[in-house]
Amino acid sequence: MKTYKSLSISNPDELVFGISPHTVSCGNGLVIGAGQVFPEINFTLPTLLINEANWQSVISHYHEICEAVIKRSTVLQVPGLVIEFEQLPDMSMNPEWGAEITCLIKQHLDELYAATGIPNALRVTVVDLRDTDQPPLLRTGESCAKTLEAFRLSAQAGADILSIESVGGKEVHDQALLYADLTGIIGSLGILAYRDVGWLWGQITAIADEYKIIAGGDTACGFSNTAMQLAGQGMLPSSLAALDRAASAPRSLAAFEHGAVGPSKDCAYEGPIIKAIAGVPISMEGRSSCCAHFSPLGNIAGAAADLWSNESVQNINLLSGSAPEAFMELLAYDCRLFNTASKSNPLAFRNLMVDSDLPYSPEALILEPKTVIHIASEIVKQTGGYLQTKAAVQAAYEAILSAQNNGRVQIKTAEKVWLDSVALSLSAVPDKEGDALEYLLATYGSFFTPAAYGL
């Protein structure tokens, strides 16, 4: 297990798009983090029942999408391309189906490279089926076996990068989030999720190593993106979502402690903190992901991106053409802008992206480079997921208070009362992991099984 005791990037001015201390070479000649930002296009099916009767229609959709995406990539002369194939649940439950589509997409990418020389890679994201059981078993049972089999068959079928949106700890985090229970949030992420990510990525890395491909990265999508969406609907304070985002970084870092090398997942908005600590390239999504979800992070998400993604878009027809082809064009032009700025004044462009979002949301503050470095530096001072998570939340809280006091970030009046209560809540968070675990067992014990986390 790797541990991080210092930052790979300690100067905020060096936390910038397109450049990572540790580059990743993968697929057909693609090098990520070496100076350019590449598009990472992600697509999915229109509303369609996935079963044996419809399987040829499913295959036809993926053929059609790949042809459209590759046509647009060629016309716009992208400098490189990543396709992310996010398996749908039925495709991971039936790993042979996911493998068949993986092979199909890889063939299209190989043909693109042969015809044009455009470097490219295929990321396959397997669905984490392990919460099928309630409480989740995670390390045992059929759902765990199916998840790992889906990884193995995808690797055999031609995946260049393996990723997942893992769910361990979510069964407790969801409950704690609803009650704004900071002890529950920190414990679920720092004890349960941290342990699960470490165990799971030991398995994923072994498969990636066996097939000589890349163990990419995880995401706290099911945790902090849930908080972001609830805050966006006014169902919880945006400051709480911001604290939750910072709290998610150590659990995602655990993937890199257990062999992942990047690029991290696009929906991992904790990516800049991971990049500052581990120095790995990251994929990010912002305004280009509005086809899948809304967020307050449309521009600032690009500040440190090495891949620029659209999250996911259905294969439906727009006036211009198919939606995947249209979003391929959007990503291509965004990346042109990134890469042109890299040749002249990358910091000026990065700062514009940061400053355009920062005043409007405490969630954006967590992605601001100086704040990222502050949170990251507090994380590496601690050992173990629990203390790291607690430190991340404390650092984020201090940053929000400072930004509020100097007028850098607008805090809604209705949220200020809650924000004023956070100091008292944080003071009640146990200093020892054992005490926090006892709290989880006493408060949320019916929702999780300790043995699923090796406890």
Second form
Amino acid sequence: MKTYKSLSISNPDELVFGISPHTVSCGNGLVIGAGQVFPEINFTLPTLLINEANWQSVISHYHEICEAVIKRSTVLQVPGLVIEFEQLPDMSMNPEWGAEITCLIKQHLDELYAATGIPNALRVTVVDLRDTDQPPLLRTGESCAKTLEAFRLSAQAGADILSIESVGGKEVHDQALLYADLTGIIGSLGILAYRDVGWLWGQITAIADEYKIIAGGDTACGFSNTAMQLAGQGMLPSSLAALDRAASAPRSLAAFEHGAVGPSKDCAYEGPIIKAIAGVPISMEGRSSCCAHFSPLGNIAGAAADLWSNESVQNINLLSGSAPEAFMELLAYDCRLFNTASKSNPLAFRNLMVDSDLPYSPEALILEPKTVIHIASEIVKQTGGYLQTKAAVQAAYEAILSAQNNGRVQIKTAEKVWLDSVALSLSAVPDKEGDALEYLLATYGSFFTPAAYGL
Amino acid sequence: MMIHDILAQLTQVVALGKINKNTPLPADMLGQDGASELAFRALEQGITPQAILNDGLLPGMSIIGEKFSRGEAFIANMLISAQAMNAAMEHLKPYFASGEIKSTGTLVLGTVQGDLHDIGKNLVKMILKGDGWEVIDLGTNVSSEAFLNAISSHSDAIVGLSALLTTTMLNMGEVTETLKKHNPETRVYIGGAPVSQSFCQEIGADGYFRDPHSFAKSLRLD
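Could you please show the structure of the form predicted together with the partner chain, as a counterpart to the form predicted alone just displayed?
Time for the whole complex; same chain goes first.
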């Protein structure tokens, strides 16, 4: 297991899109993090049941999507391309189905490389089925076996990069988040999720090594993006979603401690913190993902991106063409801007992205390069997921308070009262991991099984 | 203390989320009676359980619900109010069992087959429980047969279906058809990012709600 005791990037001005200390070479000649930002296109099916009767229709959709996005990326002469095939639950529950589509997409990418020389890679993201049982078993049982089998068959079928949106700890985090319970949030992410990510990525890395492909990275999507969406709907304070984002970084970093090398997953908005610590390339999504969900991070998300993604778009027709083709064009033009700026004044372009979002949301503040480095440096001072998570939340809270006091970030009136109460809540968060675990067991014991986390 | 005073107090503590005397929040009510103590005292004073529920507890939930609708409170405030209400309800449980007061209703809830998303479903569960509903949570990836089985043993229940994927939302139609075939009177409600009012009408469901609170609010008015 690798541990990070110092930062790979400690100067905020070196936390820039397109450049990572540790580049990743993968797929058909693609090198990520070596100076350019590449589009990472992702797509999904329109309203359609996935079953044996519809399987040929499913296959036809993926053929049609690949043809469309490859045509658009060729016309626009993208400097490189990543296709992410994010499996749908049925495709991981029936891993041979996911493998068939993996193979199909890989063939399209190989043909693209042969015909045009455009470097490319295929990321396959397997659905984490392991929380099918309640409480989740995680390390044992059929759903765990299926999840790992889906990775293996995807690797065999031609995946270049493996990823997952893992869910260990979510069963407790969901509860804690809704009650705005900071001890519960820090414990679920720092103890449970951190342990599960470490275990799971040990398995994924072994499969990636066996097939000589890349163990990409994880995302706290089910945790902090849930918080972001609930905050966007006014259900949670935006500053709570911001603290949750910071809290998710040590948990996602655990994948890199156990062999992942990047690029991290597009919906891992904690990516810049990971990049500062581990020096790995990251995928990010911002305004380009409005086809899948809204966010307060549309521009600032691009500040440190090495891949630029659209999250997911249905294969439906628009006036211009299919939605995946249209979003391929959008990503291609965004990447032209990134890569043209890289040649002249990348910092000026990065700062435009940062400054244009920063005043409107504490969630954006967490992605500001100075704040990223502050949080990252507090994380590496600590040992172990729990203390790292606690330190990340404390650092993020200090950053929000400071930005509120000097008027850099707007805090809505309704959440000022909540923010005032955070100091008290934080002071109650135990210093010792064992005490925090006791709290989790006492408060949320019916939702999780310690053995599922090796406890 | 007059009857209306103690009921008004109950309404207030539920709205503020004061569960019992020992709970630390709200900070300015430290050591004061919460919903649990006040409900116990109300029963001692001979106030009927139905009045405690209808004129004390439920109005408190309405107040916090309205504040939430206006953007003046968060889901945590609603859930803590729901905990306060549940603490009071513990004292009323025997009267439910004897039939002296009626529960708000029963909701059978689940995410449809092929779909593992559950945060929206869980929110519905927590909020409706706070409103006094008995919630039978079937979990995620739930088949039509499982919904039918649950309804068979709870014939008066309403059903809530959740889905987050374009590839699973169609299963809501199958569940609705199965349940309506069994009993046309069974009310089926749907929610989730890809669904809409027109989809609701298309599959013959009885209602679509964008968020858990609007669902709860609608049921309160029912």
